[in-house]
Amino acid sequence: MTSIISKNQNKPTLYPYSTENNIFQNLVEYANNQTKLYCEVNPVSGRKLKGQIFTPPKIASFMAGLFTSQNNKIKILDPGAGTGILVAAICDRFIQENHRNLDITIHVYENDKTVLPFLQSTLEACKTALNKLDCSMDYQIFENDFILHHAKVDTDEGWTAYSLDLSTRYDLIISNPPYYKLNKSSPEALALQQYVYGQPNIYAFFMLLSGMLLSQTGEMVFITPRSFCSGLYYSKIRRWFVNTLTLDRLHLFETRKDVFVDDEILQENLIFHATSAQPKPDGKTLISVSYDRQFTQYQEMIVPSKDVAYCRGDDCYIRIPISKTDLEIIEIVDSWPQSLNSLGFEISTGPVVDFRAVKHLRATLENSNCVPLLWMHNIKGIDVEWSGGKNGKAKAIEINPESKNLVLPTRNYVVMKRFTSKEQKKRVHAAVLNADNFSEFEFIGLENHLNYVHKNRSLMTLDEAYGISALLNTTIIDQYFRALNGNTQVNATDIRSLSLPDYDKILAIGKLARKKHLDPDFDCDDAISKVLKIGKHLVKN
């Protein structure tokens, strides 16, 4: 296991700072301190709807560590600072590892006015230990928001146009961003819409502006959700990242309820080093995983940048695999030369949102117009059945001149499940909707939570259609997406997206898969082992 803070952690720390009140051991436990104090008197209900959420000072310290520059003139920023134990944790560093006469400038942004004195009181603290070493050190809090402060605003004759004032660089940016949702329209996401797609997320901004702050040779270390690691909504920003950055370090922690525990966020999280180094096609990144933020069965291994920060076509992931079996997952899958588009199918989202075509929905076929009307419980093992009800939910839609557009034609499609519950053992769950069980039917209603795959210009083969829905049920493929995005849904886009076998290939897992009838011990694990020739401890659990 690695030191969690410096290179010289059996180094004295060369105090202990003291107030009028208290003894703190280092800088951060004095920050923890002033948040212990700000939090007193400002609920979690509060914070919450800031986006405020504090880091841990064994979080604080570990992201400090990941600091490589020797500079001895160095500039840090940390663009959303709360009570400045980030910035504090940098300072810890530098004194532990006893760096002397250094000329440090931070930059810290705060918008919220009632954690400024907080805030101002840990650099104060910063400034005189660091002084203590010889060390010069200047701050500027700025009261106000970090991406409006950076955006230009230029209006002629009611047109208004957004630039970004990039002229001050930074050598460190560390930051645990805010965490809330965006409106479209909002001066932010007005200020980086050539970024924008979708839903846009205030603490995916803050990443983004600060990688375009970095100096020539700028690091930055932030703590944020996954989500940005895949889908649509941020691959636009993630895009940007891949190609103009290198990401070398990486951190997960596997339990989502205790990194921020305090502020009662439940969420995956990680922490990455990145640095503005254009990305080396041999590189290697170094991930480690702990299960908590006390850093509890650590463990580190090194993969190749290019199974991490992964392009394909347009689109750009970052991927995390956490062991060795993850990664070979990875290059199988990578080698895989198709994809759905390429073979000609498309996948879709059901069209019936039930709560919008309530009027059109009907506990029975109650007249000649009416069509089963299919949901996620529907899907049974590999098959889709039409069989009983659940929770009162409608089991037929009514064709009308209003609803004819929400049903699909009776085809052979693959349906899955767009979201997964608790107790489902993997990620993806796909079965058939064979056509021959719905022949009475012209047309047939697929529920807005599933998604389905079709042919683009021709019908669906049942051997087509067996091949892929064995293939998305399998374990590998479940290990695939679990390093892709975690246990966050698997979505429309990450399907497309999917490296799949050629056809040949595909067509004969689905030969296998249509025996399942006359076979009671069939498994799609062991067809793709068989066809694809992928040893069985990749495929199975």
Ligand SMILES: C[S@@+](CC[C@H](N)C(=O)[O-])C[C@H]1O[C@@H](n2cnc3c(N)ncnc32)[C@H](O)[C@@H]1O
Given for the second form:
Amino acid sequence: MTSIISKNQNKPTLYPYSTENNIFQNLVEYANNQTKLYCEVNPVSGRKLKGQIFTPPKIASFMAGLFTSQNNKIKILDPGAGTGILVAAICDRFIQENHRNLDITIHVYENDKTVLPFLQSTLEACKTALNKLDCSMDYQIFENDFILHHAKVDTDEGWTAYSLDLSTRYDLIISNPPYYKLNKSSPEALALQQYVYGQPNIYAFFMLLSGMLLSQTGEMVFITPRSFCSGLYYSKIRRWFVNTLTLDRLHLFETRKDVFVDDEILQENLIFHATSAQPKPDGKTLISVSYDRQFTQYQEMIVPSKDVAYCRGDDCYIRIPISKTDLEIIEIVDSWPQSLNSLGFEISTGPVVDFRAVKHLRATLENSNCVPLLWMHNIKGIDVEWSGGKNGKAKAIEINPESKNLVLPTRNYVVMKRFTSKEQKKRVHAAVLNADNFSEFEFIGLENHLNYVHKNRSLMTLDEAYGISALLNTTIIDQYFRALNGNTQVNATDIRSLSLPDYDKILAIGKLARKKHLDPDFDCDDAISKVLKIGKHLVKN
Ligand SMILES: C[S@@+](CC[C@H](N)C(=O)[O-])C[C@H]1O[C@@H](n2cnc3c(N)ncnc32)[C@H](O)[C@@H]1O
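Right, the form predicted on its own is done, so what does the form predicted in complex with this ligand look like?
Let's see the whole complex now, leading with the same chain.
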């Protein structure tokens, strides 16, 4: 292994550091070399299983650059430290800014023993470099699981109760957390049970626990997938986060590749800086975006924090507007006073899961017990058409005592795709299932890749169905969802908490759409621009 930092006794210099084989311009380069040495003997397949995707140098330095603390006494944490590049980036910053007499304590957690020698080597390099600046630096490597280390377990007469030990607090927390799913009954999930919904991912637990470990003036910088910003799975963690911390800086990597391209991981990633200060209603968030990890085509914009960290009732979201138009659209949509529920509608998911219902599925209407089965490919424009088939998919479902709960009464519905492909122009594609077109059937089947909007206590009219469908198919709603999440799914929860205009406006849009939807020139954007008086520059892009 290499020796640490150049040992020219007569004339100590900080940069470059030299080792037996290399010269390093800074500590991040030094740590990156440790990563390379480690990766040479640990193939990517094994690293992925351990959630080991190391941060590239430029990103590590960018992240360290986001801290704002001016304190002299600083306690730093990296909860899943790998080879220590993130801590090295913070130390580089102290050195570049020529800080003197800092009193630094660094705690790092790393539960993979094979990476520990590389981590130790980086931390030693940091210590030596900082000591040369008359800064004291002590570090401690915790060779255990970050979550479990903070979980206190009390067992008493067959009962096991979990609580959290939050006694050690940190001023700066920096992390590229591991990414892997945990079992719902794992000790980690039990320790954070009140924040779990569905199958948890360790990265969100790292975020949550780190947030809880911040000192009163603490700051955290994380690089994570964008997935925690919306959707049901992270809803409880997000609610805690949005209501407890101030999110004052976000950076979005707009490509789906490249950030961790060396390790072939395709994720939309973001970096955030949050503080333990209570969120202020008039706070601002700086949002930046780049299209690769070199930060080329870097753009930034300051936006009201309330447009980013946003709650409607109990549902909280983190939205990322990346243009003035996005921001205007968010503000227009937020100003709409209604929601599906307040207007008396509900959204549900198509009950027919094809592989579970396979014995009830039929190629055609074989007998009088069969009814049409509708799939995503049956959505054509703003209408549902059952005539076309696709790839031999079943066109019908047979009703029998076992399958009778899988079908719906034939009524008007708004049907929408739960998934769209990346090539598709819009994230939401909704259409009207007109009961008149299926009047010979008492029931109808909706496959599970569809969501459908129905009325709670009465029947949905065609004006209502066309109004909701046309609105959901507009460019404004598409752009709104792009700011809300980075994937191609728009799930029922997202639609449920979407703000909607007043009922009479939805009806007016519906009437227009109903009259004109077969006209090739009919355009949902024109319809809402006319009814809601929204400037043309916003309704199309
Ligand atoms: C995504 S890597 C990031 C490493 C490093 N911080 C960086 O930015 O390059 C996450 C690290 O956390 C470690 N890790 C995984 N699960 C952990 C846990 N439960 N507690 C502590 N460390 C963990 C992995 O071994 C891995 O080194």
